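As a starting point, one isolated chain is supplied in structure tokens, in the form predicted alone.
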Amino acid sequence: MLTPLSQADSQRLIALFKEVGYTETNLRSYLGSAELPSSQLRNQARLLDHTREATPLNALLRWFWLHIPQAEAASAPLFENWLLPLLVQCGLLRRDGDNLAPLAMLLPYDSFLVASDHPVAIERQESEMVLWPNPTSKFLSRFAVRRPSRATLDLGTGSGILSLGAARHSELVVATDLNPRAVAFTKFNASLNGVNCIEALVGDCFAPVAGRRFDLILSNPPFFITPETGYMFCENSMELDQLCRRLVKEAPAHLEEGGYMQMLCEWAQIEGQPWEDRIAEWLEGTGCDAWVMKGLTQNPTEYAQHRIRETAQDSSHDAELYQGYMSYYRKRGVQAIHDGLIVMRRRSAPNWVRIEEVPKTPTGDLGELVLSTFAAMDLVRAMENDEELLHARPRLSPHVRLEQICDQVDGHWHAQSLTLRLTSGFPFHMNIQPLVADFLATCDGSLTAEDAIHGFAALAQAPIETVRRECLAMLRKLIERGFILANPA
């Protein structure tokens, strides 16, 4: 177990790692890619060769990236005399004869230096291993709402990277985990990075924070849908996706009015039940507005193979494991497994739920995207009455672009299609007609929707009743999707 550092020692250590180039940006170029050593990738030889010279950076990489013991006598001359004793004192290194052996991995992430277990812990099947900053946690971090928070909860904290990020805009962050080793790593990482507002607690689900409420809850729980419970960081003992359902049901009691819960999860699609209905049931009666963004869908055969490859290093048992997985899914009628992000906001009013499949690779400020999407959904519902929307002043988002595709015919360009596209957030798009494009060009916030519609009806030489009905329906859809911002008159 690691011993948290003093503020002075943390500052010295962080400064040294940055000075020698142990940073996220530098390592990506220095190593050719920032991939971790892996027996599956078979990259150990390349990484060893790349770090063969006796330099401070290579010594740190061999300890804290490659997980290789090094002779103390050969390493000591590379550093100031305070470093190695400090690394031993805090538990990052231990003396093993004449060598110094690493006890943790150190990864630079988002200006932080994060300690975790090394990937060799999976090869050793260590059930309480603490995962390094991984793609799912990084993805959730990108979506995290970054408005000021009195108190934020990081449920299932792991190494604590969501807590570190949330500390930038939170007076207090409470980090919880069922795994005591994860809580210990989070405490160490908070001290290492000079973050003083993180309270780390051991316990299951919301039990450690009974009776407390938060402005923001972030959770990347152990959501794998597997018959195994070998690794605490990714697997749980509840049936199928019931842990995620439990968190959705229990979260509202721990949210302040207007507070957000953001959770990555997986859910099963059961024979005879649309996947949307399963998620909708989780959200019933929660007193929360919700936006469910479905991402990847896998059939059980693909999913089983993928999970076995991630968690079982010894391929000699693949057939047995695979049959166990498939028996588990077939008995429960699992037809597919979906992953996605659920965002909930507690609100004492008639609630709305938006469940959809979203495009991949969103861009821009995704925390702001969450806030603007909830605001847009509120606005659409506040303007369900046509008169209210007619008096609003629609304005195209600055992230909207109009794309035109032309074909060359008889020596001239002829327009074949017009596409309205968002360049930030999810890349939503829709095909529109030239007259509609002309109408949207007038939506700059200076005209009410009623004035813009009357102008469009005159241009199209169409009955005003028909144009009004179709334009209002289109405006509602464009507001909901983020193409249009509507300011009240």
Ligand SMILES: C[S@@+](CC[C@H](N)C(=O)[O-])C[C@H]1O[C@@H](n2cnc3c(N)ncnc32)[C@H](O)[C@@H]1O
The other form holds:
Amino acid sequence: MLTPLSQADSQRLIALFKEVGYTETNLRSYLGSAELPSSQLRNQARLLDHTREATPLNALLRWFWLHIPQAEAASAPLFENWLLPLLVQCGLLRRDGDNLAPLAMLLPYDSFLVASDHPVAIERQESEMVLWPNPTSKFLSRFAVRRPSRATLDLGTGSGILSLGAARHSELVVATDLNPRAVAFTKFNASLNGVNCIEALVGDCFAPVAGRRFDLILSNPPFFITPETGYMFCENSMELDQLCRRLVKEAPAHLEEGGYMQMLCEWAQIEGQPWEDRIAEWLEGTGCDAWVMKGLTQNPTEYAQHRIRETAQDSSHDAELYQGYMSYYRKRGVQAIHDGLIVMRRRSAPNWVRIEEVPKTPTGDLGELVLSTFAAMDLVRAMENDEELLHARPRLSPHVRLEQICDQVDGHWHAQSLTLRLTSGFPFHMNIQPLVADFLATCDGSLTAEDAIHGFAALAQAPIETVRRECLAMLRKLIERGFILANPA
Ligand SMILES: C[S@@+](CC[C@H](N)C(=O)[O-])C[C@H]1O[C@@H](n2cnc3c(N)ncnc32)[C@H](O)[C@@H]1O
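Since we've got the form predicted alone here, give me the form predicted together with the ligand too.
Full complex below, order starting with the chain above.
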């Protein structure tokens, strides 16, 4: 187990790692790509050769990236004499005869240095392995709502990476995990990075925070839908996706009014059910507004193969494992497995739920996109009454572009399609008719929706009642997606 560092020790350790170039940017260029050693990638030989010279950076990489012991006598002259005793004292290194052997991996990420277990722990089938910052943690942290928070909960904290990020805008972060090793890593990482506002607790789901409420809850739970329960970091003992359902059902009791819960999850689609239905039931009666962004969908056969490749290193049992997975899915009528992000916001009012498949995730931080989408959904609900929307002054977002595709016909360009595209946030698009494009061009915030619709009806020479009904439905859809910004009357 790691022992948290004093402030003075963490400062000199972090300074030394920076000084020798053990940083995210430098490692990416120094190693060619910042990939971890992996038997699947077969990159160990390249990484060993790359770090063959006796330099401080190579010594640290061999311990904390490649996870190999090194002779103490050869390593000691590379560093000032305080470093190796400190690394042994805090538990990052262990004396093993003449060697110093690593007990953790150190990953520079988002200006933090993060200790976790090394991927070799999967090869050794260590069930309590603590996961390193990985694409799922990075994905969730990009969506995190970064408003000032009085108290944030990071449920299933692992290395504590989401807690470190949340500490930037939270007075207090409570990091919880069923795995006591994860809690120890989180305490260590908080000390290593000089973050003092993280309280780390061991326990199942919300049990460690009974009776407490938060402005923000983040969770990247062990959501794999498999018959296996070998690894705590990704598998769980509940049926199919029921752990995620339980977290959705229990979260509202721990949210302040207006507080957000953001959780990555996977859910099963059962034969005969549309994909939205199962997750819609999770959200029923929660007292929260919710936005579900569905990402990848896999059929059970590809999902099983993919998960077996990730968790079982020894391929000799693949056939047996695969049969086990498939009979588990067949018995339960699983037709597909979806992944996605659920965002809930507690609000004591009639709630809305939006469940959709989203296009490719944009780059950068997306917390503002979450907030603006919730605001747009609220606005549409506030203008449910047609009169209110008719008095609003719709304005096309500055991030909307209109694209025309033309074909050459008889020596002329002939317009085939018009597509409205969003160039910021999710790249939603919508095919529209030329007259609708003309109508939207008039939506610049100066006219009320009522006046713009009257202009459109005159142009289209169509009955005003029909045009009004269709335009209002379209405006609501465009506001929800961020194409139109509407100023209420
Ligand atoms: C996918 S890892 C996420 C780690 C980290 N939050 C991240 O994003 O990198 C899931 C974490 O949930 C923890 N966990 C598993 N079952 C749990 C439970 N019932 N209650 C709380 N935590 C749990 C695991 O030990 C693991 O650390």
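All values derive from a computational prediction rather than experimental measurement. Residue numbers count along the first chain shown, from 1. In this text, rigid core is short for the largest set of C-alphas that superpose within 1.5 Å between two forms.
Undergrad: Given a core-based superposition, decide whether the C-alpha of residue 416 shifts by 2 Å or more between these two forms.
TA: It does, since the residue 416 C-alpha is displaced 2 Å or more between these two forms after the core fit.
Undergrad: So with the core overlaid, does the Cα of residue 25 end up 2 Å or more away between these two forms?
TA: Where the cores coincide, residue 25 shows only a C-alpha shift between these two forms that is less than 2 Å.
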